[in-house]
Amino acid sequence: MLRYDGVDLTYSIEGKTAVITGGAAGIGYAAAKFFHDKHANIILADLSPEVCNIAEKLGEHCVGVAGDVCDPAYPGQIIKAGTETFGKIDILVNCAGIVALENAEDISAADWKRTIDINLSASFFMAQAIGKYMIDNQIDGSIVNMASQAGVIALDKHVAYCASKGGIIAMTKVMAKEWGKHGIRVNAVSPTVVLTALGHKAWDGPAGDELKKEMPSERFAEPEEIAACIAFLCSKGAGMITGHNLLIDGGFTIK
């Protein structure tokens, strides 16, 4: 069950151990930095061979585990690293993802498969492995899956991405329903355009200016804003929130 243990108004995650996939860059790195600043332990998981150096530079209580999220052995490696280094794992943040921009009639089978494999299937198998670890060890854990506004509305040239992120939202709800009795909360976050390095590259300029005109916020999100919402969902302040998809979209999807 989702036990009540008071509400910590500081939204502390101090002393918790969090696995963050896609943690070497973008939203994943922003989440790792935010969690580290909130005194959590971090297992930084990423395909980049630099992830161990990035973890070391991030600071104390952070270790990197390089690997491919699509490798069936990778979740086990992460669990081993987390338990051997910090004793247990309390949090999973599934951030690893890609996008293939093609019209529905043009997208290749390879791009469709790769998008679904990385965004949806790998997130599922990572959550499955760590969720089972939490159940077996009676840990009241929190899982946050990275979805997107593209999982809620249709976007041109995003057919595979929309399908993968819609799947993340559905997966999140089922896991929350099944695992609540074990004290595990599972939520998703769905950002709009986020001004990571890739976000700037894709949306700085006229196309981005036009898109912002469609948003009540009239701006895109900063990575730290997404990280803050993820940290809240992992804290005791969100103890009654599970199965939820938190839209962080500046109002874009209300139209």
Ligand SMILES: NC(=O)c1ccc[n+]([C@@H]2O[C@H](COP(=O)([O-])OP(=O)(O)OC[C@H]3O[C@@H](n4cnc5c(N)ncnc54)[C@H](O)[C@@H]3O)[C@@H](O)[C@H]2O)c1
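Could the form predicted in complex with the named molecule be given as well, to go with the form predicted on its own?
No partner chains or extra molecules come along with it, only the chain itself.
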């Protein structure tokens, strides 16, 4: 069950160990920095060969494990590094992702498959491995999967991306339903455009200017604003929240 032993009004994640995939850049890096500032231990998991240096620069209680989230051996390597370095893993932030921009009639099979493989399948297999590890070790864990506003609305040229993020929201609900009895909470976050390399690639130019005009916020999000929401979902303050998809969209999807 999801245990209640009081609400921690500080929303602390101090002393927790978090695996953050896609942690070398963008939202993942912002989450790692936020978690580190809140005294969590970090396992930074990323394709970037720089990930170990980035982890070292973040500071103490932070290690990098380089690899491809699509490699079936990678979740096991991350669990080994996490348990050997910090004793246990309490949190997974499934953040690694890509975008392929193409009309539905033109997208190649390779671009479709790569988007689904990285954004959806690899997120599932990472959550499956770490979820099973949490169940086996009776850890009251928290998993946050990175979805997107693209998972709930249609965006031009985002067909594979929208499909992958819709899948993330659905998979999050099933995992939350099945794993509540093990004390594990599973949630998704769905940001609007975030000012990272991926966000700039997809939305710099007239389409982004138009989208911004339709947002009550009249601006895109900073990575730190997404990191703060992720940290909240991983804290005891969110102890009764599971299976939720938190839209962080400046009101864009209200319509």
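Basically, rigid core = biggest C-alpha set you can superpose within 1.5 Å across the two forms. Here the structure is a predicted model, which is why all the values come from computation and not from measurement. Positions refer to the first chain, counted from 1. Only residues modelled in both forms are compared.
- Taking a Cα shift of 2 Å or more after superposition on the rigid core as the cut-off, the single stretch of three or more consecutive residues that moves between the two forms is 197-210.
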